[in-house]
Amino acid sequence: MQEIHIVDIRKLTEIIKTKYGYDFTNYAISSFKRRILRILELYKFSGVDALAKKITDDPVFFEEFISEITVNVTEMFRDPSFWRILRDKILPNILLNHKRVSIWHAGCSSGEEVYSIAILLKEMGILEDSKIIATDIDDRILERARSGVYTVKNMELNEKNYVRFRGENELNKYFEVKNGLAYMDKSLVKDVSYRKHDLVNGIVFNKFDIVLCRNVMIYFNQNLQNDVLKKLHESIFKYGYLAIGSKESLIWCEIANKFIVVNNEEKIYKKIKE
């Protein structure tokens, strides 16, 4: 296996930042390095210099590179207990004071989580009264999210999660199988706005009742997590909610005192201060 040195990583991130405006300088080094090694192997590059040249000369390849470097493993109703708490506690609390619910999926990846929330809202009878914005840094993965087409093999795990979530139907009510592919019911996401957005450099573009940013920040170092969490805080109405991944935490960051813990196990927080 090839070796990559810190100096190689720095040189590569500088080229990407200068040419394309994507800033990977504060990504967790071990995770970033692992993904670079995978790309070198996948595309048979002789080393980081060859990869850097290809990125510099070929913007189309750079889009592929972004897809590989930001790839997230995702599934529907991942951590079913999280989705139960969202349905049974968080959303009813919001609806005490609001007629509509606004939700931002930050780092929505290939869209399984977007369908999860849409199904949950539909079963609660409030999908029509909800506004969902789903964002990701990667154009290609956003296209996959928009298409709502998944392999049938992946649906087996999604169906198991849905059973554990205790949904009111069977998951297969929400998709059709054709030629080994599962086509999700597009009416679930007809009002979802899919947008390209960079959590690192992107602007704060709205205020929401709930922000879901689950299993995204594990790829960032602490400085970057801190910056991103400040943006997420700005994006939430007072007394709105933030949900992050089970291996992530707010405890150490600058805005920690502006939230209270609603559920420590599922990493759900409520904003109490601007």
Given for the second form:
Amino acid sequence: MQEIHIVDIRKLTEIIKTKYGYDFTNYAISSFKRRILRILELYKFSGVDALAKKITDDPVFFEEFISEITVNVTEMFRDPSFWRILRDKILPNILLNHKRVSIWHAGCSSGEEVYSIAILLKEMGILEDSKIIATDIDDRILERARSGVYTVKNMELNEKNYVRFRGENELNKYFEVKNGLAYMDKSLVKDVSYRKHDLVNGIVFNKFDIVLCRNVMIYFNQNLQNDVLKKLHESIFKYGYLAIGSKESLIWCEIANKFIVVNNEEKIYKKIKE
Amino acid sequence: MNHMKFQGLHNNFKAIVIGGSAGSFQGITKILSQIPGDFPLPVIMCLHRLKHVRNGFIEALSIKSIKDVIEPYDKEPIKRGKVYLAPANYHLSIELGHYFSLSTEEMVNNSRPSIDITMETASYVYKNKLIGILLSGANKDGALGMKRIKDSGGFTVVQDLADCMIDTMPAAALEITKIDHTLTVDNIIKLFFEIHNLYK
Ligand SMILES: C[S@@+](CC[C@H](N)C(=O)[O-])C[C@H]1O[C@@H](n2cnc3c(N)ncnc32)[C@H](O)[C@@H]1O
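Could you drop in the structure for the form predicted together with its partner chain? We only have the form predicted on its own so far.
Below, the chain from earlier opens the complete complex, with every other chain and molecule after it.
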């Protein structure tokens, strides 16, 4: 593996910021560097300079770049115990006071998490009363999310997770395999709104009962995590919930005192202060 | 306890990274059962483990360990004398400000966590002040990481091939770089004692 210098990465992020308005300056440097190296290899660029030139000259390539620089690995019912708590504790709690539930998937990637929640809500009989918005910075991955088509190999893992989640059915009730691909039942997500949204430079656009932002902020450094958390905080109703990845923590964040921990294992927080 | 001298050892190291895979569990637990409570350096372990079993492993490792084994959270600061373990299904990187980052990037060498990633990022941060130890395993993960540590002037150790349950992993490292020491688990424990001594 070749080495690239931080100054070169800085130059690149500056160009992107000026030309396209995306700001990667405060992404966690270790993974960001690996992503750049991967792109250099994938497209056989001689170095960061060549990549920077291509990005400057070719907006279509830039879309591809966004798609490659982001990490889209995801699963349905990832951390089954998280989804169980959501079903058995969090949602019943919200439903005590509300008839409708609004949910934002921030960084929804290829949409597996959206199908997870839709299946969960359907099995609880409240899918029709829910409003789901799913956003990501990566247009191409959003296309994949909208299409609801997954590989059979990934479905095997998803099915295992679903079993451990202890869903009501078999997961295969919700998809059909054709030509070696799994086509999800799209009626599950007919009311889901998929939108492009950048957590770093994007605006706060609505308020929700639950915000899921799992395994997204691990790609940010501490400063950026703080900034983005402020936006997430603003996007949650008072006494609404925030879920982050099971290996993320709010402990080091400035805004931590505006939340209480509802479930530490599954990293579910409740907003208690504006 | 009989002392052993290790060529190239000094008291200016900042961290130890340990990589292990198939057949390394016993060795690791033995080492952990011997690391003194006031051992000064952070010990960062990247071990291949079942991807979807979040719990159990750390408890199993902790039973005999003198120190608590910590699965760090994303952005957790690295502290002296603590023992860390890469969480299941995440790559574990070390960042310049001496804290951890987690990531769910694609598997590397069929592994997540990947030993190469942990070792390469640790080497970038700690340079020649890093000790890398690679134990038993059935694939080649960690070989490039060990090379990186060696190339940056760090101190490298692989488990003695005859002492390994499966020697593919240390053998792969020996093949691509010159490793400072080839040691049995018992002698790796002596290395820990010697470091402990040097820092007194
Ligand atoms: C690893 S995926 C997380 C998927 C899912 N939430 C999970 O936990 O399985 C991270 C996602 O965050 C998105 N992302 C990265 N930076 C972002 C930003 N600035 N704004 C919005 N989404 C972003 C990536 O495109 C990627 O799809």
